[in-house]
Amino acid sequence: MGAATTALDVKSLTKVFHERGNKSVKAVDSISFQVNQGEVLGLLGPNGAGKTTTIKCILGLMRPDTGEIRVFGENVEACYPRVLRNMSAVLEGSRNLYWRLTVWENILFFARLHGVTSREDKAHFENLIRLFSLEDKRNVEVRKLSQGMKQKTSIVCTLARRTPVVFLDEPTLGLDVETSLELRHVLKQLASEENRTIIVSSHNMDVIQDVCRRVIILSQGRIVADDHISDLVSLFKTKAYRIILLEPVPEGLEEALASRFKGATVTGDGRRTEVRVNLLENDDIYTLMDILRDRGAIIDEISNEETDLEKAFLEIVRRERNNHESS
């Protein structure tokens, strides 16, 4: 096998946000990051991470600071806008289509715009709107669809336009639990069959863990982690503990396990106690049975948590915002 090709390079990309007062947000704080054709990465972060800006920088549609972006080789900004026919996107939802045309005339339109408008292509546009159950709206303007349906179609046209690279940003956002299933596997077939590569930046982990390999995780502008979801996945497994007490919350526990434990918690209900803690250390193990002991607990139940993306994901950002704060 040959070496892979790059179809993104991001290099020290920083975008700052000057307002009023002189005040200024560093939305992306020199990030770097690379991406192979036929890869499907994830994006993620919490609301004002850097997500959204990261991918308007790398679309042209926001002029960076500093730092170098690369589609296939073309750098973005000295390319524009002929580097654009390598690259689509599905930002903010269905506010990317006409919505007095039909579903149709914006699918035909869209491609278009991109050249594609082959009888092979035209096949191809009639399967995403078989596979997306839009043959009764084809004809319908797009003002009169359900939120869900415009969503549809706003995939749908960016797919359309066959790009090598695709950004979907929300790309479930409207969707019901049978389309966003039939979206997954709609974007690794694409990937596998037609070599696309597709960045999915997404608050639905679920469908991030689902058809990702890799995930860049973004705190306050910056890349806090870069990996294969498997390895952040087990990088947390067998840490989060889950205790029940047989009887209420003992005095002072949950002061005891705060003070030692960040995240902690401690719930009851009057009879029973269930506590929850994450343990980082390898003898943390030993000084949670010296603190439950010490307040008299008894242990009726103790056992690991599975983790999955999400729990990662979040005890990442928790321990960068706690550097952040302490620094």
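In this text, the rigid core denotes the largest set of C-alpha atoms whose superposition between the two forms falls within 1.5 Å. Numbering follows the first chain given and starts at 1. Remember, it's a predicted structure, so these values are computed and weren't measured experimentally. Compared with the form predicted together with the partner chain:
Taking 2 Å as the criterion, D206 does not count as shifted between these two forms: its C-alpha moves by less than this amount when the rigid core is aligned.
In this overlay on the rigid core, P46 has a C-alpha that sits less than 2 Å away from its partner position between these two forms. Taking the rigid core as fixed, one finds a CA shift for E274 of 2 Å or more between these two forms.
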Contents of the next structure:
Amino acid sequence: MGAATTALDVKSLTKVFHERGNKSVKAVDSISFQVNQGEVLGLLGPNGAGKTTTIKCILGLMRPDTGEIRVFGENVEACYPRVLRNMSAVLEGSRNLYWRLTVWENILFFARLHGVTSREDKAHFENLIRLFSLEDKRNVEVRKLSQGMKQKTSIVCTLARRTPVVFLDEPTLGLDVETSLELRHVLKQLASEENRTIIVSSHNMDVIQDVCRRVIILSQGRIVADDHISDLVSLFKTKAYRIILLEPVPEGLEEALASRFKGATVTGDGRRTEVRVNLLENDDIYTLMDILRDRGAIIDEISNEETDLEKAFLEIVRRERNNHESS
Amino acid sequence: MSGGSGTIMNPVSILVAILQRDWAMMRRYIVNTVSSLVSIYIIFLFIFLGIKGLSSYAAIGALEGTLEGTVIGFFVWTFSVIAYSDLAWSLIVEAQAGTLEQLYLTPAGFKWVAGCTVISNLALNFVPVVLLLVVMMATTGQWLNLDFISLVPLLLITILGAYGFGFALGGLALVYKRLQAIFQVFQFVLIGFLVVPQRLPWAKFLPLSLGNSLIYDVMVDGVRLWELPTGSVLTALLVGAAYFAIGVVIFSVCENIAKDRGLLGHY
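Let me have the form predicted together with the partner chain next, following on from the form predicted alone.
Shown next: the complete complex, the earlier chain at its head.
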């Protein structure tokens, strides 16, 4: 198995916006990362974390203050705009289209700007239209389409340029559940069949978790996590349990749990009681059972609360904020 | 799909793409196109009736108090307004709509996209504006010499300066955004350039001015392009090219500022 080709190499990228009154905001703060060819990378972060700025700096739409960006070994600054033959992007979804042109006219226009015009390319466009279920809308003006259809057309226009690196900034914005699932399927297919490098920035954790293997989390312009999703999730795996009792809150239970398990909660509706508790040690489960048995509690259900990417993300960002504030 | 296997940059492909886009838009916005031509004609009609009503009218300069001067001045002005405003407006509209950043992702560079937009705009507007000229001639009864072989190169030389203004204003609009009011005012500044008398020594260095005077010679006196004084034609060309170059430089400076401040996608 040969070494993977580096598609994108970002080194010490910094972008500062200067505001009035000599104020400045560091939107991206010395970030470095690499993306291999064929990899699907997720870019996560709260609003204002620097995701879009990072993407726009890579695409040359914003000028970074410092840092070096290479796409397939070519320095973006030195080889601009020629280097763009390797990159395309969905930046503002449906706003990236000419609403007075039809779906097909938009595809042809943007592909032509990239010099993608052959007969084989047109067959590829037809295939994309089919993949995104836009056959019926091929000759319809974009302004007459629903928000989801516009979003899909925008993605098709980007993919039609056949660039090896594709950036998708919030690609699922305005898509319904079914269409979002369709998009995830197509992205996975494109990455595996066409070996495209795809960088997806989204607030939709389900999309990132489903499509990407690796994720970079940005917070306040810095990379706070860069790992495989499975590793990130396991890092934050907790022994959090939810127990349902078939009775009102037993007397003294709340105090007993609070004294032994920090943050344990007990809530009841008069007929049933819900206990939430986070176990730290392996034998804590036995102590918990002892406390419940001592109060004669009738257990109806016990479940382990699973950690997903969203929980891991929230925890990472929360810790980063705390660290930042305390420093 | 590997890096560097991307397509070859092809300006012809860009020109075809933009011509197809603009033609499709023009067809769909046909009412807009026709109504803007009708508005220009109505303005012309008012001026024409005003001139007829003022027997003492003896304006100096390119109009020279003649109906021919008015028709030609109006013809050149219409072309110039279309030239500068279409480019500048399209930059604003594209930034507003969200397509400008996509155009900036063209591997050949945005300057090719802008250049092809200029050519497309000229090609698609030529026939309607010439038709407007014919209507103006019919209205005034002044049938002018339409020697296209002489007229088209002179027209291109003349409106080169107007395109320079288009680039400059478009660039400023990328940074300062809401410049629509300046665009409107600028239409009247262009009239000023057209009516400045050529006997003033510095008049030939103004945009549009000398070119308009040469067009007058062709359309009224029937002079052919190669019969015009070479010095005057070259001066008109150099002046037009200089204003065009200044416009492109201003655009480039503004483009750099917009990229530094991250304003390309903002409106």
